[in-house]
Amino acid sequence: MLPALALYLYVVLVPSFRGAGYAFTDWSGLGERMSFVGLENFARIFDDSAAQDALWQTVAITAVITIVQNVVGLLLALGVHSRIRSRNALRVLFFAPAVMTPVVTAYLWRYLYAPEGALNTALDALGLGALRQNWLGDPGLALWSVAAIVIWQFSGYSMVIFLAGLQSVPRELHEAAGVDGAGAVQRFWHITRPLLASAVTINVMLALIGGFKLFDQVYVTTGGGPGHATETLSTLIYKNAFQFGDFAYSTAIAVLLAVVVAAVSAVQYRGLRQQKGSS
């Protein structure tokens, strides 16, 4: 235990606050020189109309990932769940994206995004002409185009959370409200939902902080363009580290966005402990 500990205190602990330092000093990254400035690049962030926007359209792009990930796992995790023949080879099919790396999926969907790319194509071929879109050129769409690589991604991994609390659920107790004249929504509504509640507060908290730290996905497919239309925190901490060098600042807002996804873990878990408590 103790020779662990010391481990994860030498490679990551001392590492992270040494870090977080540098945030209260005006070092760009490169020589030895820098001074104490204080929380001046904190009050920065506050100014900085990219770091602002950046900050909105990762609550956004986090919000939108949580919400559809989960209810589209949700439905595949019920439907797999079923006694149709097929059911084992759907559930490896679905969870298949999880265990491919971000950076890949991140190209095989710029490929298929492009304007002449498999999706217009697709569209095209079906008679949908009209529906064809600049899939990652456009500002008002490409932020959800990203966001739609995440969905597709990890759906599959909330599915399999969900689906082993649905094979924790007695089938007596269905079986029981089925006899009382109970249908389907009422079972699931009444009986279901309540014993998902541990799977859907582990699918929530994965996929927010999933979302706070979205980098891989944004950076291989816009590099958070057009313009800043897809920029988020985890982008702008990149470029401001490692193509502004302005490393101070960089660290400033990954402290930041460290406190948020925190106090958001914090949250989740106390709410878990919670269920846990009164189950």
The other form holds:
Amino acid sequence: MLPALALYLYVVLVPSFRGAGYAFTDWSGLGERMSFVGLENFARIFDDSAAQDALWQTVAITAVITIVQNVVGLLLALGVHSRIRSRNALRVLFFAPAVMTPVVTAYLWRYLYAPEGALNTALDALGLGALRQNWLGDPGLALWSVAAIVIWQFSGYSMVIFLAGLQSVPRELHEAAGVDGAGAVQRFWHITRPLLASAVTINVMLALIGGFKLFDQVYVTTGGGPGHATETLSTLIYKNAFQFGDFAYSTAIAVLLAVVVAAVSAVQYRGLRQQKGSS
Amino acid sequence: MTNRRLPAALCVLATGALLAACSNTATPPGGGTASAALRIASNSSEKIALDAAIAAFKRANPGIDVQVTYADTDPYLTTLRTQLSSGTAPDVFFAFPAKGNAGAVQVLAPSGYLQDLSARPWAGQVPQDVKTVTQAGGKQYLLPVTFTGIGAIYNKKAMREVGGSEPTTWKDVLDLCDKARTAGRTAFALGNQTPWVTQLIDYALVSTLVYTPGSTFDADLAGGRTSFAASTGWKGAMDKYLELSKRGCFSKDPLGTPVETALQQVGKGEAVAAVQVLATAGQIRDAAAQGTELGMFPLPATDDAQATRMPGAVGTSYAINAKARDRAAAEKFIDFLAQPQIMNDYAAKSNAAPAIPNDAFAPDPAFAALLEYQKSGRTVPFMDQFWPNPKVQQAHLSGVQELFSGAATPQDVLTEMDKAYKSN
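Coords for the form predicted in complex with the partner chain, given the form predicted alone:
Whole complex next, starting from this chain.
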């Protein structure tokens, strides 16, 4: 335990806190020159329209991912929890994308989304050519196209957690409710849903954290473009650090992001625990 | 690595790992360990030419093992800056001229990351105009290898099939668009999903519209006497860029098209041409059928053929890490690259000219226009080379994407570039 804790301290905690210290300097990311500038970098965030746009886009995509991924995950879990014969094969199939590297799936989807890519070609073949889209090139659509990649990849992951929750629900409760005349929807709402609170808590928190930190899929598919239409806080942090030579400002945004993620996670964790306690 | 550098290095470790996964590492057969080898890093566009140069170097120096890593521009810059700040950068690496880019010599040298090459035997032969963009503080930090240009690289068969010819005026360009469209082809493949590609047509047009003979635009901009937003030439270039788009000159949905796809379109003849850095001709050839002939023409911006100028500047340059593990091998490699025959071979494989001219160079006739323009003084340095920081280029890149999506006007983009210029 102690060696692991020491390693964790040295590799994660110490660099994190020392790294955060750059947010209070003017370090460019190169060279020795560095001066203490206090809260100047944090103040800059509130005057930076690019940072504010990135914040709102991050919040929007996180909200969509969290809601849709969990709804889809729950539906998949309910589906593969049934007694259909192919349930094991379906479980593997739905979970498979989650074990792939996000960068790989993003490259894959970049080609699927191309103007003459598989998605538009498939729409044509199905007689749905009118639905063809410039999936990653249309600024009004690109953010949601990226969200769809994340949802496609991680709904299976949410499914597995929901499935574990479903399997912990005592079968006798359902049977007793059935004897009392409760329908499937009533049984789900009054028995399954409260007992899934832990799974919901974990899934929502993971999706929230993943959404706020979203980088790989955006960077590979759009690089934050077109223009700034898919810029998230993570891509903005990357650009400031490595392309603009503004490492200190980049670190300030990263610190802010960490605080936001921690706060949102704490609030929803507390809320869901209360819900679980009252049910 | 100093204690202060350690946290930064760890903070970016994940990014580094990701980028390493995207890169292409070629370890020579029988190569030794990383610590025993001369480590070289370069841009993916250099692979054909640098691989050949390394093979020649190893034949001449069988005792030196070489490891080379390639990455595309964006991940390359990220990795390089991370490695430099953490003290793990390769011994020899590709670096950009001037200062408008995050990996440019005048950005990296002041921080002490580059070895002074002023005493190398070839340093005195570097032409004066090349010195200005490969030096910092009066010291030579880069070996300039190629002189390259931005022009329209075209598929000769596709040009014939649409009934077109090399345009010499703006009207000819628009006519070519019409002919290509009538023939069911695209005149110019455009991969504006890839940010760095977005700037190329502007650069090609601005070289004629802004940098007329005797132009003092860069000096006036630096002196605060003019601005991008006040420049009729810059606005004219962006207007023409949009005019090309409205005329149907570009491939479908350029904002959803990555550069690789655009280059393949030219190679396969689906598009007649692409306005590109000449080094990408190799990638177009890779996508083309055996025997496909390529050509190049400067992109006209006016109806006066004699007024046309083309962007031409130092392309490939290499630097030595100030903390190189094997300094002697690194210097040997740099000096090897500087030999006229090696530099000529490198330039030929890059469809460029040697940055240190010599009489033995025989240019590929398909790309001879670059040398003709260079000799007649009708080339203009790449615009970003004289911008004071990388933010101007980024404002331009994302601005062009916004132009194409209708989210901004040319005036909006130019105003943002002015803000970035003054943010130094």
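Think of the rigid core as the biggest set of C-alphas that the two forms share within 1.5 Å after superposition. Computed from a predicted structure; not experimentally measured. Numbering follows the first chain given and starts at 1.
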Worksheet item: Would you say Val267 moves between the two forms, meaning its CA shifts by 2 Å or more once the core is fitted?
Response: yes
